[in-house]
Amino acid sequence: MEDEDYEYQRALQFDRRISRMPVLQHLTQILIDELEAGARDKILDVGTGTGRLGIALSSVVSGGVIVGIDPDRGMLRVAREKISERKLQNFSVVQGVAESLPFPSEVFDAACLLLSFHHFSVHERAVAEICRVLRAGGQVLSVDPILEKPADEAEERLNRLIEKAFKFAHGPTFRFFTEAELRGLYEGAGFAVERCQVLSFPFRWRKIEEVPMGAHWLQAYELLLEDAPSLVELFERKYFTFRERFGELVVHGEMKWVLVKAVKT
């Protein structure tokens, strides 16, 4: 019970934190616009977390069904409370993992992944499972943070150290993908990629709490200062600069995501 309460409190804090990030609202709307969902569609929200995307979709598919899936009990508890508070009838959540979806084959019209792909443990299997549960012609929409494709050895080392810092927080299976790698994963699972677009969002001396995964980007910066100070200038040029202003930490830089829109062939 104590573990469940801890997970729940952690999920509540997470939900409050991301609600203060305008960029996530922006990315959510981009995904919904690209989805072009029908009012009676059946949509799978993979990595639903606290249900923010599913709630936003509930009015779009007013006569349809949205099912969210996530392995985190605390996140799902928060999602269920929000669903109950809003009296939503077409959105429900279940516990499970993307690598083994607890659904029959060919039952969904679309699948959405909003900032969840990088959390999967076996990415090829997760994409194959998503393909399995989609009907022929069904579409998958994914938005996920990316690192830039390394152009030389220094950039390759920088990417490895950034991933190392993020694994401290998210576990050993966490990884970033490049645009080309994501395209290859979807095509390899039987999807035809219709769109693969990099989305950039600038942060101009914003509070670290306003940057998605801001604390982890700071950990990456601190790791570079300790283990590879020669790469700090490269990190600041490609990603973020951290400074203290008026007693608080602020961030300047740019973060990139990739939008993938693909259709099951």
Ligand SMILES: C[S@@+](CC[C@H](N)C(=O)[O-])C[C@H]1O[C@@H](n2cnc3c(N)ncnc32)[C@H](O)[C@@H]1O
The other form holds:
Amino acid sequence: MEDEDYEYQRALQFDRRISRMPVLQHLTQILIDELEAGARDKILDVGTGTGRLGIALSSVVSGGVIVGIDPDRGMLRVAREKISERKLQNFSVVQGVAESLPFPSEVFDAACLLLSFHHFSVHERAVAEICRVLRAGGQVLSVDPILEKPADEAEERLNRLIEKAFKFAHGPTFRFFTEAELRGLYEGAGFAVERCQVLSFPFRWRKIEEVPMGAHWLQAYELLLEDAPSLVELFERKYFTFRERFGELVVHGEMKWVLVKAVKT
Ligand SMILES: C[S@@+](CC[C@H](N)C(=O)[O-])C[C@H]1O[C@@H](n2cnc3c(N)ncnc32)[C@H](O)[C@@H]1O
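Show the same protein again, this time as the form predicted in complex with the ligand rather than the form predicted alone.
Now the full complex is given, and it begins with the chain already shown.
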């Protein structure tokens, strides 16, 4: 088991890094706007991390409750510190995983997943659990990065190599989904999907720290240079180009997320 202080330092760094990325503030606001939360709602934030979404929601559901869940002790410690600094009464966090939610059935009005779905280990199980803890008519809102659906063998191979690079950092169960796969997972668990919308954001020669998962995208690029140079041009066309400018590595390209909005039937 990792040292608790190491996990805490890593979570602090994560929190600082993501709070400097305007695109993530933008995605958070899109999710909140789509949520249509009532002031007294009970909301579950699955994969809450350092509590960014829960904190933003706490004033939206001022008479309700937000519960964040995450397996990472360091993330939860940072979230608890932020909750305490801001004296928030209606947001709390617990340790656990999406695949086995420690809550009774049908207790939440809504569940949110902000950039967490692709980290889960058993995705079907997680969606089934989220469905179980929602009341009938309850909403699930998810924003998650995607890879584009491969159109041919080269694109399929490219996607596999990108995932391979991300697995080095996040472990063997890490995977990206396509828009259609996400829709199918929610429908298969008993949700009616109201919206499944691709959100694209361009990055015009930005520093790597400004691009979500920028370091991992660079690892994917380096893996391709080494193992499959013939796919580099395709990668640059569909995802990112890395160049050194004035002694600094910069990124140009586009990244895509999917917003899923679904209702428990
Ligand atoms: C990229 S972070 C996003 C955190 C937060 N939602 C945000 O937007 O700032 C992904 C989070 O998912 C959590 N996570 C990983 N596996 C999980 C699982 N099986 N169940 C719930 N959360 C999980 C990680 O610990 C991490 O905090």
